[in-house]
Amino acid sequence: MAEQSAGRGPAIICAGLAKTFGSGPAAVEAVAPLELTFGAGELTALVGPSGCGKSTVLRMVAGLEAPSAGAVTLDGAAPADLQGAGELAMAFQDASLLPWRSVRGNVALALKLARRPVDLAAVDAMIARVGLAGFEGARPAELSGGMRQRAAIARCLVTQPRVLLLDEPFGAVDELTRARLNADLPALWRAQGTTALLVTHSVREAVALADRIIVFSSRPAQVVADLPVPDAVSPDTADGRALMAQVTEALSQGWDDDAAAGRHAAQ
């Protein structure tokens, strides 16, 4: 992993964090009680089967979903405290840019919502940093999928958030564009010492970007493996390939254990 600056981001503590949707016989347990601490200034990848509850965990950390039990704290603060100040930002698979606003207008909106002065020079500098110099006045419909994701990341980073939550942000683009975004963008939030969580289905992406990988079981999400990513490891090194195999094995184990439990319950 690239060297990080002194961490600005907080540690994220999930204490007994759980989520159940609905009630009674129709209730669906999405996330089993979690006891996790995500390190300050680190990028942690969350991987697991589709529908296992990864995005629900991310939304609870963001304050967008109320837990059924437990709590999330960020150096003692609630998610809403950071979100209202523009210190917590979230990027989704869909860039969710406002179609009637230019790239500059979409990025500047983050500052307005955080009730901060809109410094257009700073906005344009961030647009340039994500590789969109010259497209400040373009509307989202005029951009490729990869360019829209770059604009969405610029909107997240312009407030210099202490926490960045990424929910499959590169999942909707082609593999070449995804590789370029993976290579170009993480240095931006690392330079700010941001604490980041990344939900991804790509084991390769998790190994390439993260300092740590959490592997979840199928629903309800429970931790199957908690794996550090050593410095200088990449998916193209022998150690990186071994780590990818370890993550893949943990994913298979989490799926198999859940299936076995389901078979046992049915007997």
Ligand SMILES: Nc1ncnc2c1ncn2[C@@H]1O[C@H](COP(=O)(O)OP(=O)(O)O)[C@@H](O)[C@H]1O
The other form holds:
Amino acid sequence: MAEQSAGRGPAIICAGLAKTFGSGPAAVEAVAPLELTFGAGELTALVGPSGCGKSTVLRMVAGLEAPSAGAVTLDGAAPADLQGAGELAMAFQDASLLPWRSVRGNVALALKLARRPVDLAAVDAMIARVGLAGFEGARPAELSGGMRQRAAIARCLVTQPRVLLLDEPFGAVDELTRARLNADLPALWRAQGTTALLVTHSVREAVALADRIIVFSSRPAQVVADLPVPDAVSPDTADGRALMAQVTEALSQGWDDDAAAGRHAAQ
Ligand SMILES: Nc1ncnc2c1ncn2[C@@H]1O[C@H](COP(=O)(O)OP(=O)(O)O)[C@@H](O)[C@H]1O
Ligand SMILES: [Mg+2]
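Right, the form predicted alone is done, so what does the form predicted in complex with this ligand look like?
So here's everything in the complex, that chain up top.
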């Protein structure tokens, strides 16, 4: 593939980053002031209880949500600067493809939005790399959930972003497809030195993919564990199993039973 990469991903610094939704008695503190640096070119997994503020953190890093306090900087730049240049891409759980456009049309759109030349050969090459060769002309409704996720990932990667934000991207996919995606896709962004954040519910996925795992507490999100994942560690090694146990333990420590009970009662 043509090397038009803008280069290695930036370090991402969250300084006093906080978010409260609403005000007064109804205010929801989603993220308490966070001090976190995500390493350049690293993949950091974020795990934590449902509703603890993970997506809010990602949306602030993407520049889609304004912080209530503090700031996110990417090698000193604001999220909007990278977003505008097509250097930052985000994928959500619901693949959010445009239903009236083909796979090729959806992937090409990312280049258009980034004001890059639309090179259809590069678009098709990326579609092939996520395993969708032959489906370039298909509309999202004609694809399975796993295929839609892969199309969304192709759309993210086609601009060769320096920052990749994945919010439970494989959440809607069956275990087998998920395992295949996990085996195939990371090579696509690792080679480019992309800085990536991955929100996942799967401790196994975090250990398999990440260089580092951050465990958040119940809302408001605060760091309860910050664990490096050495290169040689995978979920099927003894070290990997020990690490998975450590993450699971940190998750249960950070779980606020009262808050969980309250949330449950409110549903
Ligand atoms: N736009 C919003 N308006 C009001 N509350 C929100 C909004 N987005 C998220 N929240 C609340 O903030 C908290 C954290 O949400 P979120 O970041 O989506 O959690 P997670 O991704 O960890 O499940 C939740 O209580 C959620 O209801
Ligand atoms: Mg979320």
